[in-house]
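One chain comes next, on its own, written out as structure tokens in the form predicted alone.
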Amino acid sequence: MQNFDLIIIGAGRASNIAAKAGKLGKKVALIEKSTLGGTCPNRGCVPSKLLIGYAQKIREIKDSKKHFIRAIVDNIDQEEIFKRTNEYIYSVEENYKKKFNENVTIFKGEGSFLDDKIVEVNNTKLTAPKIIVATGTRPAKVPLENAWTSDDIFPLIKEIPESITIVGGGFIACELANFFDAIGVETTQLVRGDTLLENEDEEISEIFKEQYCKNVNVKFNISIKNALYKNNSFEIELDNDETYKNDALLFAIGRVSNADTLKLENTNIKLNEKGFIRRDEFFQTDVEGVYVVGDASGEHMLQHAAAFEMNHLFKMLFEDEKEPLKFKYMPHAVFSHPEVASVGLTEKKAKEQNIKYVTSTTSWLASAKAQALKIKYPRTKFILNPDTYEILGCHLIGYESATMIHQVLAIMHLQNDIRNLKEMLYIHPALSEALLPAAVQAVKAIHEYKESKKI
């Protein structure tokens, strides 16, 4: 039995806890079954955004006719795009190793529990008074042999397909389909329902669908009836009896918990109804001294949330932090074409929760910088409390939405009142100035609502 001060199962964002604890002189065991860094830098956020950078530039060139420029994409070096992205992925492991001092012992293998405080990896038993479970999630199992998930394409496949079918209508499907289509791979996206990004506000989702489908061939209300893989390609039959061939088939149909790999039946650690590890407000599981953070809890399955949680847990364990972490707001973005960013309630959620609210949707075209983009669809939508002027939700669609929304987030975190956004001084004519008329219109909508209630 090897004794440690801290055991961490999962070397994604929790690697930072291992590194910092090691620098404090704590003896740390860090267990990782795959590559150090976890999903985000190896198979998720980072490599996918590197790819999207290429897609974005290609889209801009193809759209240059809006600026009275005749331009063509003469050549897309797909192999070089894949090579450069893979170079980054292959560098992740060594860069993470550099974080750790001699107090951190890395175990490469799958860790599981023998009892509440004993973990086994590679037939070696480890124990510690504090154990952190940060095992994240994995893509839902594909229903067809030889089909891919996002995990299967990173590092990027060596044989670049000439055609691909992507199943799913969420953000992973829309980001990957946008990339493959942009670089010249014949792309078909299959969606079971009639919407894309169904978790976004419906108004924003509809605008996204209209614009996105101008580039990507999306088939709605459809599923695969059968798919046969032979001669290095798929013969796909849809449930409307349409058939076609594609070189590759990728499923992006959600992610599931990795808790089933931990042998929690040997412990008193419990799962919730969705199969994720149950925890209290201090990240602690049903076993004292065993904590769960990040996607493994199933609560906020976003990298920025995981990083925040890891930082707070470190303070709790080693800096005498007594207060639980309470996220005031949880923003997210979809880095496709167009780009979407969101925080807080959608209008649908506000209705479902029977919350009194007012909405206001405003074009960006009052901004000269927005006009210079030569696109008309960008919108800002606010969901507002008419009594307090509180921003309940904000939803953006348009160029650099993920950057733009941070201005709204700052207001929400400091003093959540839409009038503060209205009274700000904006650089004219910066793109973020588009938020000024949106805030003015939002305040006006609240005033009109209050006047209507006086009648």
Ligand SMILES: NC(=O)c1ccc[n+]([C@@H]2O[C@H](COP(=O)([O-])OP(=O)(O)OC[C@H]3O[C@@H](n4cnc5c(N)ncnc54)[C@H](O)[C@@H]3O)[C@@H](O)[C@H]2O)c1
Given for the second form:
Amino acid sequence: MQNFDLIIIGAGRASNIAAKAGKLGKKVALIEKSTLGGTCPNRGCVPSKLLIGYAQKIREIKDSKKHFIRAIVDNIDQEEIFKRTNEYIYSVEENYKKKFNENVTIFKGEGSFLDDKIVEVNNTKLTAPKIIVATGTRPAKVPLENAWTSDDIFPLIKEIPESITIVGGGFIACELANFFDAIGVETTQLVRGDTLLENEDEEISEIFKEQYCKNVNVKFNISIKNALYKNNSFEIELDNDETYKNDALLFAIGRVSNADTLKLENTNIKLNEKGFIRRDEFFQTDVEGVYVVGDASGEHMLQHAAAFEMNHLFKMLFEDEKEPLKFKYMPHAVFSHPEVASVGLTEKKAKEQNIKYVTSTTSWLASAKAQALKIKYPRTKFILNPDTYEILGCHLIGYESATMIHQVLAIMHLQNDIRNLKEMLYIHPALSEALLPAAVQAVKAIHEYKESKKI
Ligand SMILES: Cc1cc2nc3c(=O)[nH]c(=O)nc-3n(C[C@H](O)[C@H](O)[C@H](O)COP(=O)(O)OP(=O)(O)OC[C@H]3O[C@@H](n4cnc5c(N)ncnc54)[C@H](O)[C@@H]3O)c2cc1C
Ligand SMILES: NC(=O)c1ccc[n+]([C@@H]2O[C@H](COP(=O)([O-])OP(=O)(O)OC[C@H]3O[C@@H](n4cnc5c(N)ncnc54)[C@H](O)[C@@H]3O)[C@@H](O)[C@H]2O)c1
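Please could you give me the other form, the form predicted in complex with the named molecule, since above is the form predicted alone?
Full assembly next; the chain just shown is listed first.
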């Protein structure tokens, strides 16, 4: 039995805890069954955003006629795009290794529990007073042989397909289908319902659908009845009896817990109804001294949330943090075309929760920089508490929405009052100045609401 101060199962974001604890002189066992760094740098956020950079450039060139420029995309070197992205992925493991000092022992293998306090990896038994489970998620099982998930394209080492079908209408499907379509791979997206990005505010997802479908061929209310893999391609039969051939078929239909790899039946650790590990507000599982953080908890499934949680857990374990982490707000963005960013309640959620609210939706076009983009759809939508002026939700669609929303986030975090967004000074005519008329309009909407209630 090997003794440590800390055992960590899963070297994704939790690598940072291992590195920092090692620097404090703690003896750390870091167990990873795949590549150090986890999903984000190896097969998630980073490589997918590297790909989106290419897509964005191509879309801009193709759209240049709006600026009275005749330009054509003469050649897209797809191989180079994947080669460069793969090179980044291949560098991750070595870069992560450099983070750790001699106090951190890396065990490459699948970790599992023998009991509440003993973890086994490669037939070696380890124990520590503190154990962190940070095992993340994996793609939901693909129902057809030879079909891909996002894991299969990071890195893409097989031949680049000439045509691809992508199933799903969520984050991954809308980011990847946009990329494949932009680089010239014939792309079909299959969505079982009639919306894309179904968890976004309805007004925003409708605009997204209208704009996105101008580029990507999306079939709605459809499922695959059958898909036969023959001679390196799929013969796809849809449930409306339509048939067609595509080189690749990729499913992006959600992600599932890795808890089933941990032999939790040997412990008192319990799962919730979704199969994710149950925890209290201090990240502690049903076993004292065993914690679960990041995607493994199934709560947010976002890199910034995982990183924030891990940072807080480190402070709880090795510094003097006594308070639980309470996320005031959890923003996210979908890096597709168009780009969407959101924080807080959607109108639907506000309605469901019976919350008193006022909405205000404003075009960005009052800003000269927004006009210069020559796109008409960008919008800001606020959901507001009319009594307190609090921003309950903010939803953006348009160029650099993910960047734009940080200004709103800052206000929400500091002193959440829409009037602060209205009173601040903006650089004229920066794109973010588009938030000024949105804030003015939002405050007006609250005043009109208050007036209407006086009668
Ligand atoms: C295609 C894609 C794009 C994404 N884009 C974004 C984005 O733009 N922005 C964003 O915020 N989020 C994005 N995400 C989500 C983000 O990647 C995750 O939220 C984040 O990586 C979670 O970190 P984690 O450390 O909790 O889990 P992970 O990074 O998944 O790490 C868990 C690690 O545990 C290992 N493991 C699992 N079980 C065991 C075991 N039994 N023994 C040993 N090791 C084990 C795994 O191999 C893995 O390395 C994206 C995800 C995907 C798939
Ligand atoms: N920009 C980002 O922050 C980013 C990008 C990619 C992924 N992620 C994270 O990764 C997670 C997983 O992404 P995802 O796109 O796989 O999940 P998702 O939950 O966003 O979307 C899943 C989609 O698949 C559909 N679906 C589910 N089961 C299906 C089935 N059997 N047949 C057909 N369609 C089905 C759903 O209706 C939905 O449209 C996200 O929830 C997100 O947290 C974040």
